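Next up: a single chain in C-alpha cells, the form predicted on its own.
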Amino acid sequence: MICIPIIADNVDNAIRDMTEASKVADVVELRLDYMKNLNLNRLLENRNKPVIITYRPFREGGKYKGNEEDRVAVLKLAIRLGADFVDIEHDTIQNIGKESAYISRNKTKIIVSYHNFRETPDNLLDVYKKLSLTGTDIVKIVTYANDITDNVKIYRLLQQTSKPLISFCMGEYGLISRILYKEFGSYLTFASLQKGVESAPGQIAISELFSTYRIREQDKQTAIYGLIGNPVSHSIGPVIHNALFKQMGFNNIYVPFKVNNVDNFIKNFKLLDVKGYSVTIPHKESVINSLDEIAPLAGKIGAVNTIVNNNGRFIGYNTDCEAAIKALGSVIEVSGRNNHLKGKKVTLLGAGGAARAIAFGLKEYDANITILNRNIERARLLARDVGCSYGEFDYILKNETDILVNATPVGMYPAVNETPVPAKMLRPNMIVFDTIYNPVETRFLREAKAMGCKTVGGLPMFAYQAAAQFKLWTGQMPPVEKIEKIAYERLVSK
C-alpha cells in the first residue's frame, strides 16, 4: 500500500488535501501535529480512503510540543471515532488503557511506532519483539541511513518477523528501501503528495514514484538494477532504464545507490540479488576488486562502469569507451577507413573513470594524447598505461590542440557556473567535447559555441552507454535515438 501523509496547518487545508490524496493513494496520513484547532470528527467524516491518524511528539520527529495527557486523550477518542488506523508511539501505548484497545479490535487497527533519527541500530530484532508483546496489530520501525548499508538491515529485519511490519530507511541514502518496499516485504510505504511538502527526510513525491518507479507495477519477482555513484540524485539513469524496461516488457526496475565504500556495498547487496548495475564517479576504477570476473575491454581500460550479475557471479564491463567514439563521430569520421582521428592531438581532462575509457578508445585511433588532470601523479599514471602524453593544467595555454575533451565532473548539475578551463584557453578551431549530459549545455560548451568550436555534448555519449549497458542486462538492443529523446525532455524540463 502507498501512504500519503497530510501535513496541512489547518482542517480545511487538510480535507483538501486529503481528497486530492485519495485520487492516488491507498491509504492517507492526518499528521495532527502540523494542525491547529483540530477538529477530529470534521476530518474524519471527510475521509475518502482509509485514515491513519498521527499525532507525533517532539521526541519522536514531530511538531506536538503541548501536554502529554491532551495529546493522549486526542488519539483516544480517534479509536473512539473509528479512524481507520491510529499510530501510537512505541513509549506512549502504555498509556491508552484497556478500553481502547478493546474498541480497536473492533474497528481501528493500532500502530504501535518506533523512530531513530540518528541512526539504523544492529538489535532492531529486539526492538520489534519488544512491540509486538504490546498486542499491536501493526509494527512500524523507522531508521535514519548513514550509509546505503544500512538499507540491508530492514531488509533482514522485514525478512525475519510475521506480524505485518512498515519499515524503512529515512534519508537520502534510505531511498532504495522506499521505493522497494514490495521487494523488502513493508505492508506500506510512504509519498509525499508533491515535492516540497515532506513529512520525513528522504520521502518520494508521489508523482516520481508512479512516473519514474513504476511503484504499482512492481511485484515480488520484479528484479532489481541500479546506479552505483556518489552522488546519483542528479542522475537521469533511474528515468532512462525504467521507461526501457517499461516499453521493452520487462519486469524490472532501476534505482540510484548512492555508494561510499563500494566493497562494503557490493559484499552487502547479494543477499538482494541485484541483477545489474551502472557504475558512476567515484567507483569505476575502485569497484575492480570487488568483482569476479573483467571483461577484457575493462580489464585493459581499468574501469568498470557496468556489471552484470551472472548466476551469482559479478562481472564487470566498460561500455563508455565505444560511446565515446560514437560521440565524437558525430563531428569527425571515426570509422573505417576515414579515421580523422589518427595524428589529431586531443587534450584530454581528467584522469577517472571515464577518461581512462576515452583515452584508450582514442589510442585505438592513433589519437595523439595529452591528459591533463589536477593531481599530475593520476595524469602520469594513465598516460603510462595508455602510453601517451601528460601535463598540467596550463599545457592548453601554451600548445594548440584539435580536440579537447572534459572528463571531469567540473560543471555538473548543480555546479552548472563552473568550467574546467577559462574560455581564453579555448581556440576557434578546436573540436570540443564535454562528457557531461546534465546539464544538456555546459557553461564549457557555451564558451566554446561563443569562440567558434565545434562542439559534442554528453548526451549522445551517455545514450550509447546506457544502450549498451541495457543489451548487457538483458540481451537487448533498445534504440539509442529514445533514450536521447527520453534523455532530453526530462533534463530541459527541469
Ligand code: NAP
The other form holds:
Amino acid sequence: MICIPIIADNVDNAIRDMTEASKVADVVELRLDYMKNLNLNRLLENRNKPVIITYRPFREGGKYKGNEEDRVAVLKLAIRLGADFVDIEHDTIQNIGKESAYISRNKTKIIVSYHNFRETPDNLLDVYKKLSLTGTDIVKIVTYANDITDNVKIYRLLQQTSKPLISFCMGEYGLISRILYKEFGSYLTFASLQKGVESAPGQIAISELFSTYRIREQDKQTAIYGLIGNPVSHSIGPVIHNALFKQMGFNNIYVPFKVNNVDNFIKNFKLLDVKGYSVTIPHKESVINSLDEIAPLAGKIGAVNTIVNNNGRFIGYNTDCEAAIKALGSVIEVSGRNNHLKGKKVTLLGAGGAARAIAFGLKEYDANITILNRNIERARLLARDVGCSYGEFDYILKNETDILVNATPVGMYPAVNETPVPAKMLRPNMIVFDTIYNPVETRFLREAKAMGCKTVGGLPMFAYQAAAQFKLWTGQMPPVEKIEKIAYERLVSK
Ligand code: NAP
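Switching forms now, from the form predicted on its own to the form predicted together with the ligand, please provide the structure.
Now the complete complex, all chains and molecules, led by this one.
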C-alpha cells in the first residue's frame, strides 16, 4: 500500500489535499501535528480512502509541542470516531489502554510506532518484540540511515517478523527501502503528494514512485538492479533502465545506491540478491577487489562499470571503452579499414575510471595518446599501463592536439560554469569530446563549438554504455536512440 501524508496547516487545506491524495494513494495519513484548529469529525467525514491519524509529538520527530494529555485525548477521540488507523507512539500506547473496547467495536487498527532520527540501531528485533507485546495490530519501526547498509538491517528485520510491519529508513541513504518496500516486505510505504512537501527526510514524491519506479507493478518477484556511486541523486540511470525494463517486458527495477564503502556494500547486499549493477564515480576501480571475476577487457583497463550477478558470482565488465569509441565515430571514421584515429594526437584529460577505458580504447585504434591529470602520478601510471605519454597541463598549449577528450567531472552539474580547458587553448581544427552528459552541452563544448571545433557530448557514450550493460544483464539489446532520447528529454527538462 502507498500512503500519502497530509501536512496541511489547517482543516480546509487538509481536506483539499486529502481529496487529491486519495486519487492515487491507498491510504492517507492525517498529520494533526501540522494542523491548527483541529476538527477531527470534519476530517473523518471527508475521507474517501482509509486514513491514518497521527499526532506526532516533537520528541518523536513531529511538530506537536503542547500538553501530552491533550494529545492523548485527541488520539482516543480518533479511535472513538472510528478512524481506520491510529498511530500511537511506543511511549504513549500504555496511556490508551482503556480505549481498547472502542478499538474492537470500531475496527480501528492501531499502529504502534518507533522513530529514530539519529541512526539505525542493531537491536531492531528487540524493539519489534517490545512493540508487539503491546497487542498492536501493526508495528512501525522507522530509523535514520547513515549508510546504505543500514537498509539491510531493516530488510533482515522484515524477513524475521510475522506481524504486519511498516519499516524503512529515512534520509538519502534510506531511499531504496522506500522504493523497494514490496521486495522488503513492508506493510506500506510513504510518498509525498508533491516534491518539496515531505513529512520526513528522504521521502520521495508519489509521481516519481509511479513514473520512474513503477511502484504498482513491483512485487516480491521483481528483480533488483542498481547504480553504485556517490553522488547518485542526479543520475539518469534509473529513468533510463526502468523505462527499458518496462518497454522490453522485464519485471526488474533499477535503483540508486549511494555507497561510501563499496566492499562493505557488495558483501551486505548479497542478501537482497541484486542481479546487476552499474558502477560510477568514484568506485569503478576500487570495486574490482570485491568481485569474483573480471572480464578480460575490464581487467586490462582496470575499471568496471557493469556487474552481472551470475548465480551468486559477481562478474565485472567495462562497457565504457567501446561506447567512447562508438561516440567518437560520429565525428571521425573508426570502422573497418578506415581507421582515422590511427596516429591522431589525442590529449586525454583525467586518469580515473572513464579515462582508463577511453585510453585503452584509443590505443586499440593506434591513436597517439597523451594523458594529463591533476594528480600527475596517476597520469604516469595510466600512461605506463596503456603504453603512451603523459604530461603537464600546459601540454595542450605547447603541442598540437587533434582530439581533446575531457574525462574529468570538471563542468558537470551543478558546477556548470567550470571548464577543464580555457577557451584560448582551443583551435578550430580540433575534435573536442566531453564525456560529461549532464548538462547535455557543457561550457567546454559550447566554447569549442564557438571556436569552430567538431564536438561530441557525453550523451551518445552514455547511451552506448547503458545499452551494452542492459544486454549483459538481460541478453537483449535495447534501442540506443531510445536511450538517448529519454536521457535528453530528462536532462533538458530539469
Ligand atoms: P573518477 O574515476 O573518479 O576519476 C575522476 C578523474 O577526474 C580523475 O582523473 C581526477 O583527477 C579528475 N578530477 C576530478 N576532479 C577534478 C578537478 N576538480 N580538476 C581536475 N581534475 C579532476 O571518475 P570517472 O568515473 O572516471 O568519471 C570521470 C568523468 O567521466 C565524469 O564527468 C563522468 O560523468 C564522465 N563519464 C561519462 C560517461 C558517459 O557515458 N558519458 C561514462 C563514464 C564517465 P585526480 O586523479 O587528480 O583526482
